[in-house]
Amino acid sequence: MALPCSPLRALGLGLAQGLAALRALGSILVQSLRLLLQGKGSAAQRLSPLVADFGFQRQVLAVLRVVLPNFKSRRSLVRAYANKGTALVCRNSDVREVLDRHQDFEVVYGPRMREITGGANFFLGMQDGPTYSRDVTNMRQAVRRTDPQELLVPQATGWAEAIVGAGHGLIDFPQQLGAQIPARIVQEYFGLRGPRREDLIEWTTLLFWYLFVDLAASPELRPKAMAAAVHLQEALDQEIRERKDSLTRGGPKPADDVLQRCLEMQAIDTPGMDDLGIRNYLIGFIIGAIPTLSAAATQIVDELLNRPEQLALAQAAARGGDPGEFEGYVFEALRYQPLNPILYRRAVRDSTIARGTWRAMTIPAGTMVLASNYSAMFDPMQVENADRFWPGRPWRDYILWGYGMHTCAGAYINAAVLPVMLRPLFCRPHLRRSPGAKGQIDRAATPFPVHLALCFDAE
């Protein structure tokens, strides 16, 4: 939803927009010749510290979004996905164009989602008809807008609780709580019990990376995501088969967790519920769960401990009785440091985004667009108080797992399961960083969060 916006006040924003631009293009200057001067390596060995820096994306997507909001290339930057060219997207309005029109913009994930699952898509990488609109349903029934409240919430919470307190005052957040929740509502809630959590982190580490992260095309992960793969599927396959076997027996009553319920849907033959498709339905759900929640919930970490007054207040709200003030710092902080800064499509058919505009552009068939979501919610023409960190921001302003039809299927478990995963660390007084770089996140040549070392005062 848009902002209210008179000519008079357009005026205004633009004027603004155009000097905080100029300041961050004199910031960005300043500081990409003292790492050109002082560091080491090439150029781009220098600066990709810089590059990868939250606030400088920012910094570079302030100017963007004033002197340059579309823009296109004939050079394909994505090499993971068939593409003829790359656009570049910021204004808020024209990103939600392109998330919207999903017609003329397509997802791309299709062809690597079938070599995960060893044959068929999921619904994340369809296009909108029968299949897709066959399996979105059949999901619904089977994964519950309730169940969070009803079941995750209550769950998690004691789950941190107990990993909070057994750390004695120190915790390696990405590998003791962020990926151990999530691995456990894989097993207990989707119903994967028999692997391990080490190797369901794993396993689901490299599938995501692969299918949405590796744009590059790397070809040394690839044979490592496969390897994953085939662990998933026979995994899945032996879960199904154990418990059909187990009911056939007459065995004991089977929890109610989602694998039950599909094989529920299955013993009323409803369609897409074959031991294929459940096993695929699963697949493309727990890909999802748990490195997006604990990267994310990692980075949330990360930008409160960047924020000392913020941080005192979010802890604060954490032992306050509204759940709703600590969630406010919960959704800003991941705002300054979202999962997925861009989202991408493809372009079906020639197609003109921001129409009757100075900033019209029109998208060659064929062209990855690359949709800048973290730019989207720092447009101040439509995000009010864009540059402010503002725990009680309005719902609209985010756009942290996608938008439109795609929005991750699983958005309203991780908006449910972040805060409650979180607050028993943002209880524990004088939360810090532990000394040196055992208290910065280290990625260990992935793109996701594995160690980040914390301190508190035990209780």
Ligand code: HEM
Second form
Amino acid sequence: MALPCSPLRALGLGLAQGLAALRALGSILVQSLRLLLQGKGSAAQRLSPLVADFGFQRQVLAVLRVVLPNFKSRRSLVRAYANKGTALVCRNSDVREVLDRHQDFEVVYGPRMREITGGANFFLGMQDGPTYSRDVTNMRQAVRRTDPQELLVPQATGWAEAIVGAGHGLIDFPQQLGAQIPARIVQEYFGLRGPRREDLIEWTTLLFWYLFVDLAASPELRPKAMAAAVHLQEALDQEIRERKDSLTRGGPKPADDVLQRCLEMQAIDTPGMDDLGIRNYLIGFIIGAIPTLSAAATQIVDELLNRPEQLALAQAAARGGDPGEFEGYVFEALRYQPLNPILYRRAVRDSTIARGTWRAMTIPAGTMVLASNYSAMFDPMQVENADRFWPGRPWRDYILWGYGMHTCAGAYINAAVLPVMLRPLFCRPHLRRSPGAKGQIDRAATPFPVHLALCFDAE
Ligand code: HEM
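Give me the form predicted in complex with ligand HEM now, not the form predicted on its own.
Okay, now the whole complex, with that chain kicking things off.
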């Protein structure tokens, strides 16, 4: 949604944006030169820590939004999904336009989704149509809007409190809390109880990586992802078989979980809810749930630890009586380190975006469009006080879990569960990083945070 904007205000904002871009450019040059002059190895190796840094990326995006907000090239940067070139879109209104126009800019994940399920597509890989509508409707009945508050918040609060309490002042956050809570949600709320949590974490991490992050199509990753897919398929097949066997044998009343609700929908012949359909729905949801919540929670902690003043305020809010106040810090920290800084779509036909503006661009059919939702969340033309850490900012400023037709099906879960995963830790006095490298995020050659050691004063 656009901020109301008179021509004079637009001019003022444009000038302010230009000045900010100039400042950002100066800082980019200084930081790059420093690394090039000091570091070891090739220029690319020397610059790589900078490129991975969220603050540096924000500066580059601030410059691009002014000088090259929409950019296209015939070069294909993404190898994992077929395309005939690349476009980058940085302005808030243009990012939203690409994601709104799903008839012109399609999701691309279908082929890898089919590899993972062993044949069928899952709705994040589908275009708009009857099957997409049926599948989304089915899963909205199984994953209900009331579940986060009624089921997940009380459970996750108890789990997080117990984990932090058992830590005696030390915690390796992603290992002991970040990944454990979503894995328990998969076991107890989704109903996949057979596999060990460590296996669920490993399989879903590989599969999420393969589907969404492996843009270069790494030949080493594929076999690992395929093996993980088979494990997940087999575990779900077994769970479904056992539930149905138990029902025919008149076994104990099963728990009210997502799998059980799917089987009840099957029993009344709901289209799409055969065993294979249920398995594939759950594969999609389970992959979406574990590495995402874990990485997002870790990045929120990291961002707040980088901001001592905000950390103190967030800790006070965590201890206070208004849950909304703490949530403000959680989501604002995630704006600075979002899990998905870019959403990508492929142009179905030649399509013009930002029509009628100086930055109008026709994107040729087949081009992979990288729509930077990270940039959009910092675009001062649409986002008030874009460069200020502002807990409690209007929700419309955020594009944390997608936008448009494919907006995250776990959005209500994320909004409810992330704060309660974090609150017990933030209630502990003197929360801080462990000394040295251990106290910094270690991704252990994966795209996801694997270690981040923290200390706090045990009560
Ligand atoms: C902080 C955690 C999460 C983040 C940052 C996140 C992010 C996203 C994003 C960006 C999309 C859209 C992708 C695109 O448009 O290309 C998406 C879609 C989706 N997410 Fe999440 N997600 C999170 C948690 C979850 C959870 C917990 C679940 C399952 C309960 C889930 C299930 C899904 C599904 C099924 C879709 C596809 C929706 C559709 O195609 O209509 N996600 N997510």
